[in-house]
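This document starts with one chain, in the form predicted on its own, laid out as structure tokens.
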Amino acid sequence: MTIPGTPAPLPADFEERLQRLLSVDQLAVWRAAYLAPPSAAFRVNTLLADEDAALAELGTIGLQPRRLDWPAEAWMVDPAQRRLLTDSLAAREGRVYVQSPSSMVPVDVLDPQPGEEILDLAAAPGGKTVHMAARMGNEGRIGAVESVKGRFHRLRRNLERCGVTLADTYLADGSGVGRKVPERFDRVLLDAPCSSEGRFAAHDPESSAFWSLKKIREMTRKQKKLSISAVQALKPGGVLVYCTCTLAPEENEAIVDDLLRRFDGALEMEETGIPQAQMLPGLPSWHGRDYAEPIRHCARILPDGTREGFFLARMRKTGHTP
């Protein structure tokens, strides 16, 4: 079965899953977003500029940003002006950070505070690390971990360009961090590597070219290890945000469900605070597997032409874990 309106065939297995995952109306929204041109969103990096000054600077080159209703820090320009935005001096020098609005949401949900110690467990390319540092006013500490050498060096360049001074960077496998520094961090962000279904776009055929059921299985193995490490590294009373840019329940609800069962009694789901109109609650089941009732507190953001597809879960650690 082929989704009407797509300019080129998508993987048949993906199409079948998408039709099971979404209603007819939701599928229409997804299809429109898939066909839309790339959006041009950004936030002002308050480590280097205040909002009024950065917006005025963009205005001098002909950009007319408009604020999104959500998330609050997100601004947009016309998609036709995306290149003008990305090539601007403000973007090159880090005063504005070009970023999907959905990618701003995890930091909003995590709510890092000045003076806290935060773990960013899969940090590259660094957009969320920069965002956390700005929220914290460069007060406190962020441990930013990345396992891939090329991405690690990109992370470091990004943090330096954007004025981040509170982050220590580590080229390391994040799955071992929880054992090395157990129960150390006030908050943990795990933006897990995933199959990237939320970023599929007709204008970028490469975005879906490497998707497969095998890749989903490969990603879930990595996600399980990283998520266990994240819980181990978190202090009792601390907050973990787990997120991906995929729609696949195996990489989303199933991972969170595994954590709730593995750390039974030591983790509690919390509301994400995402506007109800912008998200779907966590699925109660998928492929014959029933998930724990608290999974409904998870949030799935559907692509809409402005925001990419995303999944988020906010958990609080209520007791010690091995």
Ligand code: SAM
The other form holds:
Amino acid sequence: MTIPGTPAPLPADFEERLQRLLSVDQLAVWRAAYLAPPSAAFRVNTLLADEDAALAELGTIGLQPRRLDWPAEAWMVDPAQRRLLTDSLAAREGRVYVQSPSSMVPVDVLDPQPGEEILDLAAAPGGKTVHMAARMGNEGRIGAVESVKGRFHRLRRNLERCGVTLADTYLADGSGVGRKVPERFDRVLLDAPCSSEGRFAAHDPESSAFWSLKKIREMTRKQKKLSISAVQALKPGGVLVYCTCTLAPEENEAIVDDLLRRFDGALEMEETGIPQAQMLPGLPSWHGRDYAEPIRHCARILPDGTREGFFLARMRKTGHTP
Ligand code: SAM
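Now show me the form predicted in complex with the ligand; what you just gave was the form predicted on its own.
After this comes the whole thing, all chains and molecules, with the earlier chain placed first.
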């Protein structure tokens, strides 16, 4: 079956899953978002500029950003002015950070505090590391881990460009970190590698070109290992945010459900704090598998043309883990 209005055929398996995941109304929103031009949102990087100065600077090149109603730090310019924004000196020198508004939400949900020790377990290119550093006023420490060499170097350049001084970067497989430094961090962000279905866009055919059911299975294997490592690395009392930019329940609810079962008695779901109007709750079941009741506290953000699709779960470690 082809989704009416889509310019190029999406993989048939993906379309079939989408029809089962979304209601008719949600599918219409998804379709409009898929066809929309690339949005042009950004956050002011308060490590290098205050908001008034950055907005005034953008004004000098003819940009008049408007604030989104949510998330609070997100600003947008007209999609037709995206190039002007991304090519601006302010963006190139890191005073503003061009980023989907959805990508600003995980740091809001994690809520890192100055002086804390944070683990960013899948960090490149570093958008969320920079955001956390800004929230922490560069006070404390972030361990930023990335396993792909080229992306690791991009992460390092990006952190330097954006004025991040509290991060130590590691070229390493994040799956081993929990065993190497158990129960060390106050908070852990796992922005997991995923099948990226929340970013599919007609203007970027590459975005869906590599999708397959096999890819979902491959990502699920990585996510399982990384998420176990994330819990092990967390101090008792600490907070874990697990997130992806995909819709696939196997990479989302199922990963969190597995964690709750594996660390039963030592890990609890918490509310994300995302306004109800901006999200859908976690799914109760998928493909004949029922998830634990607390999984409904997860949050799904549907792509809407301004925001990319995202999934988030916030958990607290309540005891020691092996
Ligand atoms: N948090 C990043 C940001 O906001 O800019 C985006 C992270 S991206 C969704 C996931 C990253 O995880 C990719 O850069 C990927 O190369 C990396 N990755 C994949 N497998 C990994 C592993 N085993 N250990 C550490 N990083 C991994």
